[in-house]
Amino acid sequence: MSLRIATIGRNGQTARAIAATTAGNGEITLTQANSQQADLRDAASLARYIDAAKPDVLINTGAYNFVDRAESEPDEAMRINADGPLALARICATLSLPFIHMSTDCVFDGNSPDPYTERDSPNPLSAYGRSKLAGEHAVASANPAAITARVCWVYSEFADNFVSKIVGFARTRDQLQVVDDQVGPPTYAPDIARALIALARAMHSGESNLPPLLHVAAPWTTDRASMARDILQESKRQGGPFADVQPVATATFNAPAPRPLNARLSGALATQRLGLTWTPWSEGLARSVAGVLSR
């Protein structure tokens, strides 16, 4: 079955992973818009883009992702992360167009000792998290047929992410301070892309009883300092920069926006429902580091 997918956003990790995953697939036609072509702050531009693209499924990968800056720009975060998705949800509801919206682990406070499931109650700590939760609520209210996919600790060879940051820091520093009290599941962006495409196919085919909320997250856990060590060891193996990692507490940095110390999302429901497989951490890391070093 041929499938026309349109995304809001084209330059972020997930959007670029969708483009790479669908490249050469004759059964999928992909249209992507940057923020000038489809501005989440401008409902009219969103409507024009959707009308021109005429997709079978719309995926919103666009967002205000400046977690710390959101503390001083909460209204702008709300405009992009809540008002924009609301406009998309309304347009898609009017058109009976399947709509997938993306959200984040930052809707949780991180106080649970266990991975968060779709049944757990959110309690965001930051302005960014509150804006993303407001977007989830807006989408669910305006378009009950829409599905929200939460992701966390996304990494890849695409765009800016924890891998590129750590490699970049190691180019100019011999030692890096990295927090070891934040834990989560590093999730490879191409795996997320494949999950979203599988979900798009299911929605387009009219599959019934799809959950309105899914956690798309890999089934393993690490902490940020250990993740940084793995990145730097792989960088060294590939001839890239290396630095020692000094583990520190999150409180050391006194960042404007508090982070959930437990960012673990349970991806069990999505894995089972969509038949997902996950790229092993070592394999995804090798690809990601190679991509960063080649820039």
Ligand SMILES: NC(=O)c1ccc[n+]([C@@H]2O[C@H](COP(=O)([O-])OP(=O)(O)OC[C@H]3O[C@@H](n4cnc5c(N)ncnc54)[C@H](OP(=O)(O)O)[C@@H]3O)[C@@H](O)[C@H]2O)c1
Second form
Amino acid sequence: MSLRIATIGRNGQTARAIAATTAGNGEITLTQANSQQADLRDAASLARYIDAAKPDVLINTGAYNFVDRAESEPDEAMRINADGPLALARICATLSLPFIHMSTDCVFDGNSPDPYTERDSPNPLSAYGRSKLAGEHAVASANPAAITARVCWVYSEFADNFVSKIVGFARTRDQLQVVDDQVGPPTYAPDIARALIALARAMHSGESNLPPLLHVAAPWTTDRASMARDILQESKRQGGPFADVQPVATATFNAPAPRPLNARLSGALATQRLGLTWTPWSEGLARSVAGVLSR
Ligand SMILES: NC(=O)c1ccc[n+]([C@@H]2O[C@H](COP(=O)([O-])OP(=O)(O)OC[C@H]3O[C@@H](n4cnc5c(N)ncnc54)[C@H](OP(=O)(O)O)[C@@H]3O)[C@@H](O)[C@H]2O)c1
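Return the structure block for the form predicted together with the named molecule; the form predicted on its own was the one displayed.
Below, the chain from earlier opens the complete complex, with every other chain and molecule after it.
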């Protein structure tokens, strides 16, 4: 069945993974808007974009993702992460247009010893997390048919992410300090793209009983320091920069925004409901590092 998907956001990691995943797929027509073409701070620009694109499903990949800066710009974070999604949810409800929104593990405080499921209660620690949770609530109340996909620790060869940051640091330093008390599931952006497309298909075909909230996360866990070591070993293997990793505690960094130490989202429900498969970490890592080194 042919499917017209439109995304809010064009140059971000998920938006680019959606473009790469759908390229050459004759059944999917993709339209993407950058933040100038459809600005989450400007409801009229969102309405104009949706009217022109006439999609079957809208996916909001756009967000204010500056976790530390949000502490000093909480209003801007709210405008982009809550007011913008609310405007999208309202437009989509009026048009009966299936709408997929995206959110984050940062809605949780990370105090649980277990992976977070969709049934767990949020308790954000940061201004960023509060803005994303406000966005979730706004979307759900304005458009009960909308679905929010929470993701975490996204990595890929696209845009800026933990892989590109670690490789970038290793270009100028021999030793990197990386926290080893934050754990989460590194999730390959193209896997998230495939999950969002599967969800879009299900919504477009009128599948019933789709959960309003889904955690889209890979079924493995690591800590940031181990992840950095794997990235640097892979970089070295591919002829790129290398550095030693010195593990440190999150508390030693004094970052403006607190992070949940447990960022593990359980992707079990989405995996089962959408029939998802996951790119092994070693494979996604090799592709991501190759992409970063070729820039
Ligand atoms: N990356 C992660 O590890 C991670 C973790 C948890 C949750 N998430 C969530 O996943 C979703 C996708 O994130 P991502 O990592 O793909 O994003 P990203 O790489 O940080 O890129 C941000 C995207 O947001 C768009 N954007 C920024 N300000 C905007 C505005 N005012 N109006 C419209 N669009 C705007 C950008 O537009 P342009 O196309 O113009 O650049 C870009 O496409 C977000 O909801 C994010 O909160 C990501």
